[in-house]
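Given as structure tokens, the chain that follows is alone and in the form predicted alone.
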Amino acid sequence: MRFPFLAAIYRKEMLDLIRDRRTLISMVVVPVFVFPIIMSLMGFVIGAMEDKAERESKTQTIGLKVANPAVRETLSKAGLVVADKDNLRALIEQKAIVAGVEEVAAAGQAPEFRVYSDNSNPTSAAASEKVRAALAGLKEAIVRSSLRASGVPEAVLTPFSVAKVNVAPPKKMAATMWGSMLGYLMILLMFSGGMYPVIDMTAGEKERHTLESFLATPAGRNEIVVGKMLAAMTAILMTALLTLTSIVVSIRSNRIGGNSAEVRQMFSTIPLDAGNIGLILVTLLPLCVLAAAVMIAIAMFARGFKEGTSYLTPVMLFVLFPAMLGGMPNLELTPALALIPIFNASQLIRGIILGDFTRAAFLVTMAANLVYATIALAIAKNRFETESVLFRT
């Protein structure tokens, strides 16, 4: 392997990628500009919808079919607009009222108050929650009043209290959430980000009829395919890192999570330090080689850019499921599971972020992915040396 030829091929491929508008858009423009815009719109829409549901739940009518005047008074004091109505279900379905309360009394039994709502409608769901909270307050007030009238101290209602204490610090809670999605996102973006650069340097060269002149240079076939591999790996890593950075920054600066302070706190806390980032990059490197080699081997069969896109699109479907499965909680990365490609890297990244992975799982994952990457590289080199594939135009 001659380094000067390898460096020249790598430089040539990178220049081609930078000059190609489609590739540049997929590598830089989409990660840097499109994702922040999407996240900003999502945050704005989520916040606006929740605020709208909150406002409308206080202004739209709550239908009542009750005999107890205290219910009407309690709901009015809670700031809800109430009116006597019949056939509450039909009125909610017709959006004439936002929610309804019906009193059902059976002989010899305590009355039952049924709260009707359309939970597919955020406004109706929010209104029903307000109604239930108001009725719970009324129920407690009635019980306390009865106890006082009977001379029984109200303390009997609360002989003890129960406090829910989460021993996990906020950083670990954030790690749980980010660990479930970060590995999946990184792996998916590696494959999707490398697809267009790989197609351009294989099927694209066939379509432009520049491959023949490239093969006429003193560079050997092995040097050519390794140079293209290095360029593809650079594009894959750059696209994944740019996109991931863009997503993280966008999530931290927007209202993802809505009105839930706990969810917003978890989104805004990125549980990554220099050590974790280094381990994640080491985990992704063999997978990066695997992704580049597999896509080059498949794209070499295509005659042109469009056909190459058709060939590589199904690859994303094969990557999607194991990457998503690897981010699921309650799965332990055992040495046996560490042999499954894609899944093992996604699960290992989750363990790194949580600080919960074993050295054996890490070593088996790295060794397995290095073996898979070596096999894929050998197949890509073989495809590049097969004339029937190389000149399939």
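Heads up, when I say rigid core I mean the largest set of C-alphas that superpose within 1.5 Å between the two forms. The structure presented is a predicted model; accordingly, all values stated were derived computationally and were not measured. Positions refer to the first chain, counted from 1. What changes on going to the form predicted in complex with the partner chain:
- Of the two rigid parts that account for the rearrangement between these two forms, a single one contains I37 as well as A96.
- Fitting C-alpha atoms of each rigid part between these two forms shows the smaller part swung round by 5° relative to the larger.
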Second form
Amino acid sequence: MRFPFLAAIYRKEMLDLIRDRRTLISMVVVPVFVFPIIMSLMGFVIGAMEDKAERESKTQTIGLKVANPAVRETLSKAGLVVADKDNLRALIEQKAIVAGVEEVAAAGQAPEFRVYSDNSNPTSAAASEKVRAALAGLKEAIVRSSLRASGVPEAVLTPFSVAKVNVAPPKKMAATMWGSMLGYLMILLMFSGGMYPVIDMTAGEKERHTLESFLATPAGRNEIVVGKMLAAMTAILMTALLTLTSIVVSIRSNRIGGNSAEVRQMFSTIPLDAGNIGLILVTLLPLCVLAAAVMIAIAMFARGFKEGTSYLTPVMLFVLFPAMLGGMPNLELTPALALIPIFNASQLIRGIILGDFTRAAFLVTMAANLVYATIALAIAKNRFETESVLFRT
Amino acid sequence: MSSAPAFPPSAEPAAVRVENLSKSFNDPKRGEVRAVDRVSFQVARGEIFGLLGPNGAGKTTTLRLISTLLKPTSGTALVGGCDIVAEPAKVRERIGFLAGETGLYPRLTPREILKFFGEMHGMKGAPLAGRVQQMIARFGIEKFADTRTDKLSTGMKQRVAIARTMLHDPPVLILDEPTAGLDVPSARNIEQAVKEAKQAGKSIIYSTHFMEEAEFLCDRIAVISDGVVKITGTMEDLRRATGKQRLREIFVDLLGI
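So that was the form predicted alone. Now I'd like the form predicted in complex with the partner chain, please.
Full assembly next; the chain just shown is listed first.
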């Protein structure tokens, strides 16, 4: 392998690549903008939905089939719009009312207030929650006044209280969410970011009839393959880096989750520091070689760009599944599981973010992916030495 | 048992010596197809050797074999004394190959393409830049040397392709239909360059469909059909063998159509 040849081939491929609009879109525009756009849209939609439910639950009518005047008064005081209605169930289904309260009296028993709502509709669910809270308040007030009338201290109502404490700090909560998403997202975008450059430098060269002249030069087949590989890897790594940067920046500068404190908290931080970013990149490096080599080997069969796209699309689906599975919680990356390519990297990234992975899992993952990458590279090189592949027209 | 050499040894070895070159392909429908069948010829220094034949006769396959893009099923060829089977890398250093449907990298400029192909022949730095500039001037590329080639006309592109083929000053040029699809001025330009190369002592293998061009340009001609060389010789040889005057008639006569 002669370095000047390698360098010249790499330069030519990169020059060709950055002047291609399609490549530039998949390599730069998609990773930089897709995530912030999705995040803002998600934040906007979640927020808007909550606001709408909150607002409408106060302005839409709640049907009453209630004799008890205290109940009617309590609901009005809680700021809800109430009106007497029959057939509450049907009216809710027709969306004529947003919720309903029915008093069911049975002889010798305390009356039961049934709160009807359509929980598939956020506004109805929010309204029924308001009704329930108002009625609970009324119930407590009645109990308290009865106790007072009987001379019993109110303290008997609360012999003790219960408080829930989540010892997981917000950072850890965010880690569980990011652990299942980040590896998957990055692996997916790496493959999609590499797809167009790879097709362009393989099937594209065939389609444009440039390959023959290239092969007739003294450049060695291995120099050509490795030069192209390095260019493809640059595109893939660049996509990965831009994706990661874009995610971190948009998380730290965005307000996502609307009024839902829980969602907001999960999105408010991304537990990444220089240390684990470095580890994630080390994990992705052999995967990057693997992605480039596999895609080059496959796209080399294609006669043109269109055919290349249809060959590589199924590859994306094969990547999608293990990458997604790798993000699943409650799976532990055992050395045996670390042999499964893509899954292992996705799972390891999750472990890195959670700060919870074994050295064995890390080493096995790296070694396994390096072996797969070497095999894929050998296959890709072989494609460049096979007449029937090179001259498939 | 060894067969007798196809050519008697001469004092000055030919620059290209093709010996019993054969290539078979496996076609899923037709089975084994002999695209090139025991083809032999030689090309001396300063000689333009024309390769004529109908489409599918095996011209392109023969040129691809000599250029080491394909491996022969049997037989071999020597290019500047190097064997295409044993030393393909050395052969590639000695040839300038212009493929039939030559494409240029559409997003690169002629200057970038020339530089790249120079680098692929081990050239670099100031000598390379100087040589690129020289070729740009020789082929009248100045005006569009820094324009992306996807913006160029067919004639402009073909000039760049020829410049690319001759850039590293190879002793052997292998040109597959270099004037196909060109208008007269562009074709003329290229024919002129080929003649100059001949005067500079290059050996040129030239395939074409234009009979006039072959008559005008080539020192010797081989007519190939169904992978087999039907005849090889100067125009005089061909006339004598067929009793016809014009190459077009000779061609038709040899193919039996």
